[in-house]
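The chain below stands alone and is given in structure tokens; this is the form predicted alone.
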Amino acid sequence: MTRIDRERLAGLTRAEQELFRKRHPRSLELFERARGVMPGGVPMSWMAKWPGGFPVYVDSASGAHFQDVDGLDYVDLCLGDTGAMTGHSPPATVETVRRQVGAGITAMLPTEDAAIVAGELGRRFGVPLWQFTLSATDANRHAIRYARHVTGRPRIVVHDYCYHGSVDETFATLSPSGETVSRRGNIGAPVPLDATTRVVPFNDVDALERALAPGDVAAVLCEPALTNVGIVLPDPGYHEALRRLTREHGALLIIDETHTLCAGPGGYTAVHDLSPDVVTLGKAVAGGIPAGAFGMTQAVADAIAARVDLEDIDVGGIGGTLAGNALSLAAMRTTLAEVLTDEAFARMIPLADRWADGVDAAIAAHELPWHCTRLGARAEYNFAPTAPRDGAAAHAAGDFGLEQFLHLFALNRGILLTPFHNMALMSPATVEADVDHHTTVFGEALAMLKK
């Protein structure tokens, strides 16, 4: 499907790797030192996936750019895979964080900011009652536990090739025969995945109905559009069917907006008027300070309150000593009020369209059977002629070797893309020149591939 000469691709990749090593001597030096004290030489194992053989070491970051230890500047279109969607160190958030650090970081007690943030999230996402975590992973874990507790049911439903952080129940996929099995690379799964989870293809209403029919599903956990396997948008009517079927079968609907917050200030939920029972958030809402949140309807909150005794509220597997700390909440309050605003999204979304237009033009100019999909302030290309309708199709359209070359080619010319897929995200600090630089470099890469 990619119509790329593989021998030429391998040779171009080797040349880019050599250029990368020459341009990053200090990063290489730091990496070699790190290999003696960290597995793979990186602080988290997935950082080994960056192209080039070793990661770029960051010296400083501000807005939509960062500088490495070799003095090179980069347009950052990865933005922490959404964690820095605000741009790096937005001034308003930084000022608030500095002030709050001096006034106390954590005390296991609420601050005034907590109710203010909860009220703002309720306004944006349409669910009124909120709790806070330090990550979207924890928000999803807590939502699943509450769903099981209030329904008395053991299983959840997720979409094939979904991603909801490091939640055990979600590392499942469909086997060729349609059975729920552990996803490739799943490390140390505690139980067989079919004991906790049923997997359905995205956009498959019939499969969803079959999964819910036994009456043992506590919740459907879903991104409103898949993002971590490449962007997969819902078919018209899919979310209406999802909401109707979960209600008919007594399952809660949990919408994970961690990445799809890119759709607008209230995420995909607000843009498309969804009606979830629970919403989960993370990454971007505190401007880079670790934070997450989950919101719920009054009905869900009442069901929890009726089933959780005060004596046991601290030992039920919900919470964390640092959850809801003063620093995170202060950062969230300012980020929501002054950074991820309606006005910011009104700038970011057209920039993503400009990026996608550039990608589409280069693909067409080189007559490649590829496709670019758009989702608010985010866009992504894949190596198939049409947009995928489910996660399996998106995964099949991947090409790891080709991605490594394209990402490394961009990196050597001052552009960072996320290492896991071909996604670009706009921040409030991104400008047209940043986008146009990618358009130029992407076109050059395709020209090299097609010579």
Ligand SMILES: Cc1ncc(COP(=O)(O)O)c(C=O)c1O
Contents of the next structure:
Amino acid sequence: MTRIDRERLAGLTRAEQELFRKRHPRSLELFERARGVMPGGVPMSWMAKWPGGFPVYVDSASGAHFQDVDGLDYVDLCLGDTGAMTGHSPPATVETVRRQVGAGITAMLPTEDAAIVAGELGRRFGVPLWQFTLSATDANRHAIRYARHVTGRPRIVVHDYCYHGSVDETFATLSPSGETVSRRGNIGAPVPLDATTRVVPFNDVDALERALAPGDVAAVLCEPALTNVGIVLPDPGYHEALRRLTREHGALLIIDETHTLCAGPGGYTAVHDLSPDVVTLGKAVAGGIPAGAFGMTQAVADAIAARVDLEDIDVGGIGGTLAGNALSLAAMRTTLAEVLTDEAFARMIPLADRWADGVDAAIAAHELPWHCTRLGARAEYNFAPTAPRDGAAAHAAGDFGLEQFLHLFALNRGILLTPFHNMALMSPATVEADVDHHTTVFGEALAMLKK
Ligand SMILES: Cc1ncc(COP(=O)(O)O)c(C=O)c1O
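Output the form predicted in complex with this ligand next; the form predicted alone has already been displayed.
Below: every chain and molecule of the assembly, starting with the one above.
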């Protein structure tokens, strides 16, 4: 499909790897030292997935750029895979964090900020009652637990090739014969995946109806548009069907806005007027300070309250000692009020369109059968001629070797893309020159491939 000469690709990749090694002696030195004390030389296993053989070590980061320990500057289009969607160290959040660090970090007591943040999230996402976690993963875990508790049902439904954090129930996929099975790479599954989960292809209303029909589904957990296997947008009418069918079959609808917050200040939910029972969030909401949140309707909150005893509240599997801490909430309050504002999105979204226009133009100029999909402040190219309609199609359009070359070519010319697929994200600090730098470099990479 990609019509790429594989031998040529291998040669080009080797040349880029050599260049990378030559340009990063200090990162290499730190990596060699780190290997003795951390598996893979990294503090978290994903950090080994960068192209080039070893990661770039960061010296400092600010706004849409970072500098590495070899003194090189980068346009950051990865932005910590959305954790730094605010831009690195946004000044308003930094000022608040500085103040709060000196005024108590965590006390397992609420601060005034908590109710202010909850009110603002309610205004943005349309569900009124909020709880806080330290990550989007935990927000999803807790939402699933509550859904099971209030419905008394064992299973959840997820989309094929979804990602919702390290949540056991979600590492399921469809086998070629349509069974729910453990996803490739799933480590240490506690039970067979079909005991907890039913998988449906994105945009497949009939499959969704069949999955809900047995009446044993507590919740459908979904991103409103898939973002973790490339971007897959919903067909017109898919969300209406999802809402109607979950209601008809007594399952809760949990919308995970962790990445789709890029669609606007109230995420995809607000832009498309969705009405979930529960919304989950994380990553960027506190400007990079660990924080997650989940919001629910009054009906869900009432159902929970009717089934939870105060005496047992600390051992029910919801919560965490540091969750809802003063520092996270202060950072979230300022980030929402002063960084991820309506005005910021009004700048970020046209920049993502500019990025996608540049990618589309280079693809057309080099007559490649590739496609670029847009989702608010985020855009992504994949190696298929049309936009995928489900996760399996998006996955089939991936090409790890080609991605590694394109990412390394960009990295060697001062641009960081997410290591998982070909996604670019705009922050409030990103400027047109950053985007245009990528357009130039992407065009050069395609010219090399097609020579
Ligand atoms: C849609 C979605 N939900 C949840 C998560 C989990 O986020 P975290 O790893 O910060 O808990 C991710 C992470 O990539 C995500 O993409």
